[in-house]
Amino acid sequence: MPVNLTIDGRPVQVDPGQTVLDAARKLGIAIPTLCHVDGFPPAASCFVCAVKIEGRPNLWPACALPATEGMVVINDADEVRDARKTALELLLSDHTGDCIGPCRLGCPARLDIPNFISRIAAGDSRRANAIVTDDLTLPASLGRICPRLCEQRCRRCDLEQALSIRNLHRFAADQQRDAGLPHLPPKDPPTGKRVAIVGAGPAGLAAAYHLLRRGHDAVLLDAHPLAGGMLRYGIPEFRLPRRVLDAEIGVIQKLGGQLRLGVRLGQDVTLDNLRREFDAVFLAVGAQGSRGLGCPGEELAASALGFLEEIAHGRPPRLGPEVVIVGGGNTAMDASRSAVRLGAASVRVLYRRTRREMPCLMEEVEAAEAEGVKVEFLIAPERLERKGGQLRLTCLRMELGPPDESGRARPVPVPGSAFDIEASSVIAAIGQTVSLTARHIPDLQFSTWGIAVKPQTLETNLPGVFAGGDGVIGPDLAVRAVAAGKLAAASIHQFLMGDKVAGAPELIHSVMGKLDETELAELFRDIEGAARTPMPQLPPSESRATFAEVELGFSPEAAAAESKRCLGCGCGKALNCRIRQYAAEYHADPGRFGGERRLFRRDLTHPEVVYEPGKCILCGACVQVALEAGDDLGLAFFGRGFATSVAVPFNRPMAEALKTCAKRAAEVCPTGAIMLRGTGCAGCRFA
């Protein structure tokens, strides 16, 4: 006799012996599961499936308990849900893997570093630039000025020089640019919806291209007579040729992007206009005003932006034959490059902290320094004055004090320093701040550092309006503009579409950290050791004489090269495993239940497959596929309670246990434990 039963008032019928896990799926409900495969026992192990039972104690598991007659099964409940949740936590505290190679977890912007990488290993540049435009929108002008927060975080760190990462995504931009075919993603059809962008830098292109991907009209507005924002008009020429950023540009054109230039917010046009006139606003104004000295006199000194901005005109100004250059960020070193290549006879820079507290990328210091720019430290400037044709510098030595509310160590004035520098210019590049006030926009909420926006959607307090980027958070990286453009327009297409606006959630991560000695030495077993490939550069004797771009970019075969040096970091089934999704679903904190986690280990004897037993959560599937199999030897269960794991009788390889039905257990092994090889994030790894 069939069996009736009722799952969240739904009834349903089935056959004797059925599961409620087998009547909800005749219903069309989804109950999650992780350890159950259709066609073997239920494990009943992972508890994900768990189900209240009206009438009956505790929660039941929905896989493995049989369908009787009246019951009332609740499936859509507070402490069902709160039970799953805790389930999954449980489980993820003792998940030993990367779900995404640290690497991509150190891109602001999310790049598919390891998939772009096993392309350009693959020789598919092509490819590797779609997977990088998709995520950085402008992957040659960041492949340039980057400061590599992704190659922090590269595993080879531990082995010895990282991935030189930047450099590859230069490459495939460069190569798919030169050969005249750069990446046009399809676009949705017309949605007849219109988007103001007022900021053509880096978060209003990238916001511009993912709505018109999506399908919307996009209008770049700009004070500048160019698009392009700082990378334009703050990045000198030798970093990052003009011709570079506007093909970048013209891509976003290309696929319908309007720029309307030489339009001032709030005195070309107001923002009420621009409500009425667009369905939705992104505010991606940028950090482009500048702090002075801090000391008398300080009007006397140019800002390093205003400097570079001359420059980008075309009108470089006149600057004597000594220039002395107050701060340490990149904009000083680009300041004091330019300088040199104008013409000067001395350029100093000087900081008020160490070399090793300096906030630019090192290798910008090394490279100011090989075209004879002097970087003096531990010095401030106490007053700037004028004496006849020259300026006058009085400084102060320092000395390191208590750590400032920026962690680093505080400059303390060391009394009776003062020193004098003459000089014929004096350039100012200590900070930069958001032009953009309550002052222009009166309706508009602000916060400490710009306008105030819901971090997670980016929205304002004013509906239809968002913002993101350098006037959000304050002067900050390029790659991170990029990045808040990119999500500022999945939050807008929501909107513009109807939908609740929840921005671009990120499924779970787990993430192993740092290892220890013993984790290294299984990681790179069979890793040879491989320098990383230099960027090939015009000699400083050639370098300080010309606006020219500095580094050439590598040739196909260094890109090869390079590529090949990646590890593969990652889980093969990051994209469908049910163990993320569901995470991400029940909101579930891998880090609830913290503790000791099992040691990373990775057993790679078999040729189809990897096996990484910290991912197992003991479902048992792969040990009923080789029973089903009849491999002689199998897997089986060891040891008891926490220490319990899946392995090879016998310590056996794991290419004598499954001789014929490595794929399939494969495929039933719902997180990752057991991957075929070639399934790694970049493919290239385990080939």
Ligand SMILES: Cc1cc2nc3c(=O)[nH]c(=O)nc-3n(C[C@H](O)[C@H](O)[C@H](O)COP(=O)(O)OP(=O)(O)OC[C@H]3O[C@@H](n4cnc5c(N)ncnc54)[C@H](O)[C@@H]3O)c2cc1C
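Remember, predicted model here, so these are calculated numbers, not experimental data. Think of the rigid core as the biggest set of C-alphas that the two forms share within 1.5 Å after superposition. Positions refer to the first chain, counted from 1. Compared with the form predicted together with the ligand:
E542 is not among the residues whose C-alpha shifts by 2 Å or more between the two forms once the rigid core is aligned; its shift stays under 2 Å. Superposition of the core reveals a Cα shift of 2 Å or more for E79 between the two forms.
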Second form
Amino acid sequence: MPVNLTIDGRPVQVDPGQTVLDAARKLGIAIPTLCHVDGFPPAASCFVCAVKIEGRPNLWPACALPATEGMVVINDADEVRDARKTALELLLSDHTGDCIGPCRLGCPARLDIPNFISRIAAGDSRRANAIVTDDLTLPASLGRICPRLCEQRCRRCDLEQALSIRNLHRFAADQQRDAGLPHLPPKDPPTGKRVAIVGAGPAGLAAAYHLLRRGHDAVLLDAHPLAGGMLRYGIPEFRLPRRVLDAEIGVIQKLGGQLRLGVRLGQDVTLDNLRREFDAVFLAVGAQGSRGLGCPGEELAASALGFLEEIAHGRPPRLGPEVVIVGGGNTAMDASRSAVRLGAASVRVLYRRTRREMPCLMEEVEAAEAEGVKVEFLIAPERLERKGGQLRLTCLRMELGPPDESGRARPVPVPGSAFDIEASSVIAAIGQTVSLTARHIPDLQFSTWGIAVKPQTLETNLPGVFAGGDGVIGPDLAVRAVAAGKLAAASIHQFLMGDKVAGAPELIHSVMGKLDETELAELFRDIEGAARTPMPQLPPSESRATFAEVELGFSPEAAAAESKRCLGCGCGKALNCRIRQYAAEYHADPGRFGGERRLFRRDLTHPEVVYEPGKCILCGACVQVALEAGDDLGLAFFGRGFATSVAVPFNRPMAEALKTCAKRAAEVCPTGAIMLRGTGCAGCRFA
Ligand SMILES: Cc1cc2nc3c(=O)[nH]c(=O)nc-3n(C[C@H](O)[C@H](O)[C@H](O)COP(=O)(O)OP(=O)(O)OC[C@H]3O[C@@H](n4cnc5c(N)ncnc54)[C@H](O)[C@@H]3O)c2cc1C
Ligand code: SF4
Ligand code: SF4
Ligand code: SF4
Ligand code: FES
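Coords for the form predicted together with the ligand, given the form predicted alone:
The complete assembly is shown below, putting the previous chain first.
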């Protein structure tokens, strides 16, 4: 007799002995499953298929629950979703695997680093560059100036030194540009929608790139005579040659991006005009304002931004022989190195904290020092005066006190420590501000840092108006501006298509974090130490006299050698791992039940599969497969409770098990615990 039941109010008929899961499938209702394998007896161990049955207490695993006459199954309910979320969080709490390479998690643009590096290793810079530009607009420019947040997380740091990731994406992009083959991605059919982008810096350019790919028109308006934002008017030529930036902007123009230059929002055009003329607006106005020295006489100091911009316009200001720069960030370093190149006899940088707290890459400071800049610490300006033809900067010595709101030690003046410095020019490199304010656009809401947005979508308070980059978060990094441009394009596309504006929700990432010594030994087994490939550079004796680029770029041989150091971290199952997909669907937080994770182990002895017990969810599917295959040596559960694992009996290596059924075992494994070699994501070294 057939069995009749309902699921979420929909009637369905199944054969006796069939489960609630079978009934749901008949109705086309997707119930998640992990431990269940069709044709095998239910393990009912993961509980992600939980459903509610009317009239019964608790929740029940749909995969193991026989359908009964008149049963009323509830699948679509908060209680059910919560139970599944908790089940996933428990499974992930001791899971040991990096879904994506730690380097990729470190890059704000989530560049697929192992994948593009694997293409360089294979000698295919064209493909490498195409992979890079998918996530990272302006890869040659960022390949010169990014502070390499990715490299700090590189697993290779635990062996000797990080991969030279930044230099490798610079290499791929430079190769293609020099060959006249920049990557032009395919474009979706035209949508007829038009987007105004105010600000043609990295955020605006990245947004334009991604909007154009989706078939929208993108018009970039900028107050400056040329596009590029701070990459053109802030960062000096010796770090980022203009021909490199121009070529990358040229790609966006080739894709159809239009530039309207010399147009200032709030002066030449209003936001209302733009909202009328366009279907959406993206505000990418950066942090273009400068802070003064904050002491009497500050009007006598030049602003570092103004100074650098004049150089960019080809009108280098006269500085005189003794230049003092106040500040400790990128801008201070760029201004000091530019002053050296303009012929100043003495260039001093004064910073109120110590070298450790400097908010720029240490290599920038070292490069400045090598070129003759004197960087002095724990000094703050007190007063600036003109004395005859010279400037006199009265300073105080500082000492470090308790941390301030930024978390860095607060500099405190040392009483009676005032001293004077004579200078021909004083340049303030104290910080930047967002210069577009409520004064220009009264309807737009602002936060403490800049334009107020919803962080997930970059929507402002005005419908159809989005904002991102430095203009939202204050002075920051080009890579984060590029990432913001990509996110804005995703949100704007949803808005233009009439979809729910949701931004670009990320998949959940399992993260192993720090590995202990035994785990590192496992990770680096058979890996030979290989030092990081050095970047060829102009020697300081030459570089200090020219605005020509200092870092000269990798040769093909150097890039090949460096790319071969990559360990291909990340999980080969990342794109089709069910636990990861469900975790995203149910908004599971892998860290919710933070506890001890399992140890990282990797059995590489089998010719067809790789086994990582730390990713096993103990569903037993592979044990069943091995049993069914009847091999001499299969797989079995060992241990109890937390220490339970699936392994080959008698402590034998995987090579001796799964003789005839390795492929099938990998197929049924719902995670990346058993992975077939050669089927994983590109870039993964093993699978
Ligand atoms: C000297 C210096 C050195 C730096 N070094 C580094 C580095 O080494 N690495 C790094 O990652 N980052 C560095 N940065 C920071 C980086 O340049 C910025 O984080 C990045 O450029 C921000 O991008 P954005 O698109 O948000 O804004 P921006 O690059 O500032 O672009 C904003 C654009 O908007 C335009 N605009 C502003 N207001 C209006 C208006 N009202 N109407 C029309 N147009 C307008 C401007 O003309 C500009 O072109 C540096 C910055 C400076 C100043
Ligand atoms: S098995 Fe899945 S969850 Fe685990 S690391 Fe691999 S992709 Fe991530
Ligand atoms: S953009 Fe920066 S953080 Fe991202 S991969 Fe390049 S160097 Fe690394
Ligand atoms: S070794 Fe390669 S994949 Fe692994 S973290 Fe470093 S760059 Fe990324
Ligand atoms: S308990 Fe049903 S799929 Fe795991």
